[in-house]
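First, one chain by itself: the form predicted alone, in structure tokens.
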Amino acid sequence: MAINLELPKKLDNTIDQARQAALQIFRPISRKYDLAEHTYPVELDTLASLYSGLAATGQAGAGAAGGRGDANKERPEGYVANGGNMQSVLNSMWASYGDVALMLSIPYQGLGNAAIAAVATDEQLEMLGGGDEVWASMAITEPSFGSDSAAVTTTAIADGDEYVLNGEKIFVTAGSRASHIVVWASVDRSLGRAAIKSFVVPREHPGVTIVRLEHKLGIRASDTAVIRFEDCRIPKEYLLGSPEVDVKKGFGGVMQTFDNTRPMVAAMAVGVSRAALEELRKLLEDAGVEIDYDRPAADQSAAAAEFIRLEADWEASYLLTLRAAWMADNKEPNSLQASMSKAKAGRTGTDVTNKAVELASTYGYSERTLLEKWARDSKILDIFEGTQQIQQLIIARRVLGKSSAELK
């Protein structure tokens, strides 16, 4: 099936709403909350209420995390969907055009919401109010590991009609603000990665402790928490998806989460890169640098040639991200494309924002613009949801047809 990456008119609303939020709400308070780390941006409550109202009337692709939407319905042959995943990606992209950290702080739009949408059963979605009443953070990383998601040591031991969770999670985005936490834990460590499952846990629940908030290089407006689970008892229904442990299948079920969230993180990088490119172009033009698309880059000034290179990388990142989202909406396996979009956009984000600071010289390094902030913010987008190296490893496995045991 051919892929048409020209966005349909029905998504114009999503783009317009997110772009307006970026320019009218996020940009004016961006520096304020970057300097006031760990302070909750109260302005986001109004935005969250607006999104909820529009979503209730069917007028918004509300939410960075999105939901299943129409993408899970049966389709007639030849039907092309642009549903919940595409809306989520566009929302993430244009909101991040304003401020990545503030986008990550919007109530009810957590990365854990995408995990719920990816693996929760219909009964669980109904239990959680369709997912719209839940603001879920994602708790995967632990003190003993970073990108190796199979190395989870947090346990969830069955005890009657409950699971008992024990362990510690670090670098949990929105961990102290979200209403719920999606926790990766092993139901039987003797069975290895196959026994890793995801659980949705209310943040204000016995046995859940917010240990501390991290001070960070970037995305300072977004809280990043260390969370400890000590004899935390939750109902068995809070295990997302199937409770069955299939040692042959591995932990493919929980890994489906990344097929949804990696294009979203790629979209964040695309958004902040676009912001930096637009600011850089304005500065170059003010300095008298002409960018001519009708002449070879080699025949232009070094600054113009570099800008054209950065723009080309941005375009590739944008198209890869849309492709990954489109495939998810059309029920096509997109693990390869999700990692490709994340790898390309993550690296492009750091390259574009850092090069923009460099080309803008002392002006770019100062706080007179948001360029230096965007450079700091972009680094995390090449790290979380799987580092650059992890993405390249996944891509290599998919392209070569190798398993994780065969290619490490």
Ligand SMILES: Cc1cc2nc3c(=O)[nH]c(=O)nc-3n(C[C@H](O)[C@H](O)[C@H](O)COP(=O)(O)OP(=O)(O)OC[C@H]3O[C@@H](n4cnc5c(N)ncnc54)[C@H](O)[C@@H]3O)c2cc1C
Given for the second form:
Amino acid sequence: MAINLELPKKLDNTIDQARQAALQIFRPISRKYDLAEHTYPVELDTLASLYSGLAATGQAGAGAAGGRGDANKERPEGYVANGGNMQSVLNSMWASYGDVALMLSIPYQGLGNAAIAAVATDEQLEMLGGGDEVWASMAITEPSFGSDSAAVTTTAIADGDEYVLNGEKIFVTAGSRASHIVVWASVDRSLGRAAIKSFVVPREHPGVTIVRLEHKLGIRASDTAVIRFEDCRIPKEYLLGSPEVDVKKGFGGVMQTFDNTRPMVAAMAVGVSRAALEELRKLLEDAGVEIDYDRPAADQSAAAAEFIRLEADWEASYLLTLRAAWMADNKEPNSLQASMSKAKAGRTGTDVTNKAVELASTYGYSERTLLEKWARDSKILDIFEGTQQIQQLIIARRVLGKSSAELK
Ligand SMILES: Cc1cc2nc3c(=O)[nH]c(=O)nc-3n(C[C@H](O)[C@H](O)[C@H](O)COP(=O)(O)OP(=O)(O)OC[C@H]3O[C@@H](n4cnc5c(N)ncnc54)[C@H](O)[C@@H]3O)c2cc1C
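Structure of the form predicted in complex with this ligand, given the form predicted alone:
And the full complex, kicking off with our chain again.
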């Protein structure tokens, strides 16, 4: 059977809109907000209204909580769903082609939105205004852990019709700007990882304090917050997914959110590395380097051969990312493919953007182009939502059929 690697025509609009935003809104203000770290890019308000329009017509993807979209509908035989996840991934990809930090700052497109789309019930989505009135950041990491998501110490103790949250979350992307925070907390620490659940908490709510913002190497236009929860009471309905603690099942429920968010982060790496490749191609051509796809790379100049190798890695990252999103839309278990996309794209993102600086040399290292910025911005995409090493560990476990206790 022939494999058709083309995207369905109905997604052209999504890509066009995101590319236009990337080139016309993001690129012109990229440097300005990189230098003015923590300043809210007001230009993004225009995009917020554009996205709420798209969400209303079902074109904005899981990031806008439209992700569940048509996933549960009955379909004719042979129907191929390319729903919310694919749209989200394409949105992330082409918006990041403009600027990753600004992409992470687009209202109503938070990683928490994809988490909500992954696990919220229909009633919860309705309670949250269909999801498109919610801009959700994602708060997992704590001062005591990063990679080991099972080590959550923040607690959410049931008290009547409410949960009472206590704890501190660090490095929360969009934490000070988003309207809501998806918080991972334990409902009973004595029951281990199975008791970890995610909760939607309004940011402006008694007991929620934004302690400070981080200064960073890259994605400087994106706010990264430390958030403290002190006797923060939320209605019981704000627990996402099932409240039951099933010690046999572990914490698959919350981990499921990564199946949606990892392909999105992979897409960001695909977007920023596409930008770097295009800029590099221009610079190489201006310098008289010919890239010839009809000749073996080994017969060409070192720069051309390197460029061809980088493009091949980019293509692999792109296809792995689309596959992971396609599987999520088609309700196929995709944890392995989500990690594969993130591992490959995360590494390719840093590789391509750093090689672009290297090949463009003084020009690439200076602020005359955005190449040095893209090299700084791309590193985080190989760290958050699970580092390169953690993705490799998950892939190895799944391929070898080992449990987390057997392969650490
Ligand atoms: C800019 C920025 C934004 C972020 N945004 C968010 C956010 O929105 N929400 C959120 O919850 N978190 C966020 N984070 C946190 C991020 O997810 C963590 O930094 C990441 O999970 C790694 O955790 P850590 O930094 O504690 O590193 P550690 O877990 O301490 O790891 C340190 C090193 O050891 C490696 N390592 C760890 N365990 C293993 C293992 N078993 N085998 C092999 N190697 C291993 C890691 O890969 C890493 O290289 C953000 C971080 C940054 C820098």
